[in-house]
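Given as structure tokens, the chain that follows is alone and in the form predicted alone.
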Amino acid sequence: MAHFEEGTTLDRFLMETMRAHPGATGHLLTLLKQVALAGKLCSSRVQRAGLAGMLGAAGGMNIQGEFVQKLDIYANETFKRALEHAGVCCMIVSEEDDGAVFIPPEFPVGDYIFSMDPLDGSSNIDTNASIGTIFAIHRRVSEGRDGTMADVLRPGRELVCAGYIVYGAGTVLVISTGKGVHGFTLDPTVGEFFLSHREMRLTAATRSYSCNEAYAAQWDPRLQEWLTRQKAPELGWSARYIGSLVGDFHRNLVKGGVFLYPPTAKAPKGKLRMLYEAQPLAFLAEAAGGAASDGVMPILDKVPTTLHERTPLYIGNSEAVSEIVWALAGDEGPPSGQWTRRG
């Protein structure tokens, strides 16, 4: 494995990683470079959103039934424009678009499908809280010019890469191809992402949770009981909730923690989208030694049936996810090292 020194840029990291795989074509490298470019553009716009007149709602709703913010539209278009001409994608799936987006006929196509939540946590834009982009990358299995639903409606374990960009006090790009999770921080003075978080890991245990407890009365009583137990003074658990999935996941990946978004009366099948929110973050969590479940089975084993399918999500340190899954199953607790539900 290549040794990466201080000052390693994202481009160098990707190039040296590709050299370690003699059969690599470089197309995934190109795709990730375009993602980084789009991330830089979005970071710049987020940082000066107030000055650029980008705060507030755009005046419509997306396919999810959510109010669209001005920056939602900007981020969605920026990522699509960055990817459509590079010859690496055959299809793009976005939270903001009803159906799949195909590459315009004037551009060449490639073997990858890019799925994204272009601006997760956009309801936080006007409050200057952390927001970000979440993405998943599949290699196509279909033939022909355009991708098909068969290319994306697949288990998360078939992803070739996943990641996110968080726009907060700094802009951080986190990626994984399944072997290790690495973070790169944008230095705005030189316009480059530099390796800042090597081999990010989620240790087995944690004593921190992230969730919207305002909904707790609507949760499964067994989950309510589990959360009540963690609040016992002798256990020393703490609550850390930002209110954007990408922000909460990033904090937990760096500091340790478990994120919960259970079903509620308003969202009985869960709220988070499987394809471009739950699956990519689950991919990162497992690559970092953590776990992700819908309460019954690992997220990466689930197969979405529609582009915008929703799911409950419990994600973070493996012991906490294991305890939640077993609590929801009505069992006393899992054997050491096992986090999936019995049966």
Given for the second form:
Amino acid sequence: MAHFEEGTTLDRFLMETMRAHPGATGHLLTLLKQVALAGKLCSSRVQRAGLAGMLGAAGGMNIQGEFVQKLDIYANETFKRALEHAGVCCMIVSEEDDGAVFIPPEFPVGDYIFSMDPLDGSSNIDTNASIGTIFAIHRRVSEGRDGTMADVLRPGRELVCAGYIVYGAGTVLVISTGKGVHGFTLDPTVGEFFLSHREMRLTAATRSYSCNEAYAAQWDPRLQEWLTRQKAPELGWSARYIGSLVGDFHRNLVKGGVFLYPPTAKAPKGKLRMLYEAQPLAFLAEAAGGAASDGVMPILDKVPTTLHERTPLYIGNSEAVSEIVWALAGDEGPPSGQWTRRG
Ligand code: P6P
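Please give the corresponding structure for the form predicted in complex with 6-O-phosphono-alpha-D-fructofuranose (P6P), as opposed to the form predicted alone shown earlier.
Shown next: the complete complex, the earlier chain at its head.
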């Protein structure tokens, strides 16, 4: 992999990364450039969301007489429109669509399946908290024009690429094709993403946790005990929680931290979705040297059985994730050998 200087544009990074793969067709590069375009459009709309009065409240009409869509619907349509004509996808899976979305007959198909949460955390938009788009990209295993369930109901280890775009104080696109995680910050004055976070890494240890503690009494008592132990003053742990997965994950990737969303009474299988939240973020976490588990096994080894399947999620620095898995496993220890116990 070439050594990229800060300030390298996303396009240059993608082109030079593609050149490092002689067999590359350029289709993944095209797909990611369309993702970046959709991200710019969403960033612009999110930044102006507070002007609903001027632009018209969601569902209303704006000053140009245009119908104003809810932001998550806008994001969903924007990413689908950016991808459907490019001849790089054969299916799109979205949190906003019950079923898989296929490429309209007037456009060619390609070998990739794009799964996305188009605007995760959108309930936070009126608080100006960070929200974002999370995406996962599989290469198809099926034949024929339309993708099939076999193309996406697979372990996350088979992803070819994953990433997110966080719309916060700045707009940052974070992406990995499995080797290395890199972040690109949008300069809205020129409409370009520039390399700003080269080789993002999660160190083994952290002393920061991220969870909605209001539900802690509903957790497995062994997890409650683990968290109580971490809060001992001499350990110096801190808590950070935005309530927007992309914002919480991005902070943890930049500064270190472990994010927990255990099963609760309201979400007995966990709240977060496998295909377009847990798998892509687990792909990024492992590519950055971290870990992600459902409390028993690595997220990337789980095989989802439905498009919108939920899962418990523990993700971030590897030691903290391992300790959580060991805490939940009790004395016999976790079934898979991956989880080393510290100390
Ligand atoms: P809670 C946002 O609604 C979301 O889907 C994720 O982005 C976030 O991590 C989680 O829900 C927050 O859930 O129960 O803490 O509000």
